[in-house]
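Encoded as structure tokens, the following chain is the form predicted alone, with no partner shown.
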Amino acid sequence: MPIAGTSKPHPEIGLGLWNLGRWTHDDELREEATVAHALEAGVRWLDTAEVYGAGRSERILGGVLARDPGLATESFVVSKVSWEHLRPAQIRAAIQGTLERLDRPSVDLYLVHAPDDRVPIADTMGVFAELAESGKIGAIGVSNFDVPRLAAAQAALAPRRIAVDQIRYNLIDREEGDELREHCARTGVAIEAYTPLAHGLLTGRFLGSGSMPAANRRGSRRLDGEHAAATMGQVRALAGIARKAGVPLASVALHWLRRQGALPLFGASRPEQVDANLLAWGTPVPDEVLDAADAVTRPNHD
């Protein structure tokens, strides 16, 4: 799909590289193989950030892309400046480090990773506009911004446009995305949805055990505490809908996001996970199945 600030179309589904660079050397080799496999399988949207693995995610991605200049040119590469680096001098240093680690002259889309209300948004957006003018970044976006912050960022950036707001959004964690949808549709901002499968919950992976490991519940109030039991009940209902329709639960989750107008960004640490996600994306889901799934998790359903 087209987005403001770049002539390169934004792919409909992508690979998030937040796991890269976090573990041992052997783990990094496996992650490198996963990225290479994703590219071979046709994935072109690759999302990283300066904080992922303290820069190692960007370096690994840059190394994989350097093997094939054609793929490097075709790929839609996204990175983010940390919420701790939103003052002008910090942003200029951050993008320079990102481009060096990626071994690229520019990124196709550059995001504010999360808001920091202590830093005037006009200061941050002013430097983003400067970087776009110089050609170091293409499109400009934000991540984890609610409607008021997104509107403030757009006002500060004008006449340039905010192209993207990347948020946690899936059939379970949907309140923020549902609130943003109307605003983004009206203002031409694309929604990128990270954790589209709720850390594996929306693949049916944890239905047998009835609970998720703590590491998989991070950042979601719907997966922990008082909401956990109700959420697992919703997932069992979703799995029943998918089973009756003869489609994978992951397909229902990904195509629900597509119908919401959101672009799913999945994670994978092994090549077979890439294949499973692309298979789910390639499996059509009838609208009546998506309607039934939506009714299960609609916020006023509880």
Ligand SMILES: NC(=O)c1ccc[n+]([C@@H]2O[C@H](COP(=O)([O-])OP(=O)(O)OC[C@H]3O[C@@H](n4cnc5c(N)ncnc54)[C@H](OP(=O)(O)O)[C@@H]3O)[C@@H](O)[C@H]2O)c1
Contents of the next structure:
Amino acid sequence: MPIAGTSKPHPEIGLGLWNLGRWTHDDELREEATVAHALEAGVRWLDTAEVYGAGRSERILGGVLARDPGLATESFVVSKVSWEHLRPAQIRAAIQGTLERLDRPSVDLYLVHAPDDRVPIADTMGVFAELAESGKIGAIGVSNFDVPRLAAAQAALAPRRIAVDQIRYNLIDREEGDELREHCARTGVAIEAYTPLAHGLLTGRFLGSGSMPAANRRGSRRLDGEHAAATMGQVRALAGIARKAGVPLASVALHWLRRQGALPLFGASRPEQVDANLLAWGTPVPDEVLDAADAVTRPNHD
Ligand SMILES: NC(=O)c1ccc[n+]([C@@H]2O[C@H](COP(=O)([O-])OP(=O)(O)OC[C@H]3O[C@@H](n4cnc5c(N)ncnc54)[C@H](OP(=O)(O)O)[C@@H]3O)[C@@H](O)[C@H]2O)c1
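Give me the form predicted in complex with the ligand now, not the form predicted alone.
Full assembly next; the chain just shown is listed first.
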């Protein structure tokens, strides 16, 4: 889809390079194979950040892309400046490190990873505009920004435009996205949905055991403590809807996001997961099935 600030279209589905376990040598080899496989399978949107593995994620992506200059040019590469580096001199140093590790002259989209209210957003956006002017970054975006922060960033960046807000958004953890949807549609900001499969929960893989291992929960509030049992109940209901419709649960999760106007950015720690997720994306889901899934998790405000 077209986004503000670049002539390169934003791919509809992407792979994130965050999930590298403990970043052991074996983890890194597995991730390299996963990214290479995703590129072969046609994935073109690749998401990384300076904080992922303290730069190792960017380095792995750069290494894989360096093997095929054609693919490197075709790819839509996204990186992020850490929330701890939002002052002007820090951003200039951060993008330099990112481009060196990725081994490319520019990224297609550069995001503020998360807000830091102690740093004036106008200072941060001023440097982002300068980087776009110099061609080091294509489009400009933010991540984990709520409506007031997004509106403030948009005002500070004008006349340039914020192209993207990358947020956690999935069928069971949907408040933030539901809140941002209308503002983003009205102001032409694309929503990138991270954690679209709720760390694997929305593939159905934990239904057999009835609970999710702590390592997979990764701090998601819907998956922990008091919410965990209710969430499992919702996932069981969603799985029932998917089964009855004859489609994978992951198809329901990914196509529900598409219908909400969001672009799913999934994670995968092995090539087979990439294949399963692309198959899920390629499986159409009728609107009435998505309506039924939506009703399972829609908050009741009455
Ligand atoms: N901007 C931000 O603050 C922010 C925050 C979080 C994430 N992100 C980005 O979004 C990307 C995706 O986030 P995420 O990893 O939370 O997304 P996710 O797609 O919800 O979860 C990915 C995990 O789910 C499991 N999984 C995926 N496909 C599977 C399949 N077909 N079958 C079984 N299990 C499967 C794997 O867990 P195992 O590895 O345990 O097998 C995988 O690591 C990240 O890589 C990162 O680029 C951004």
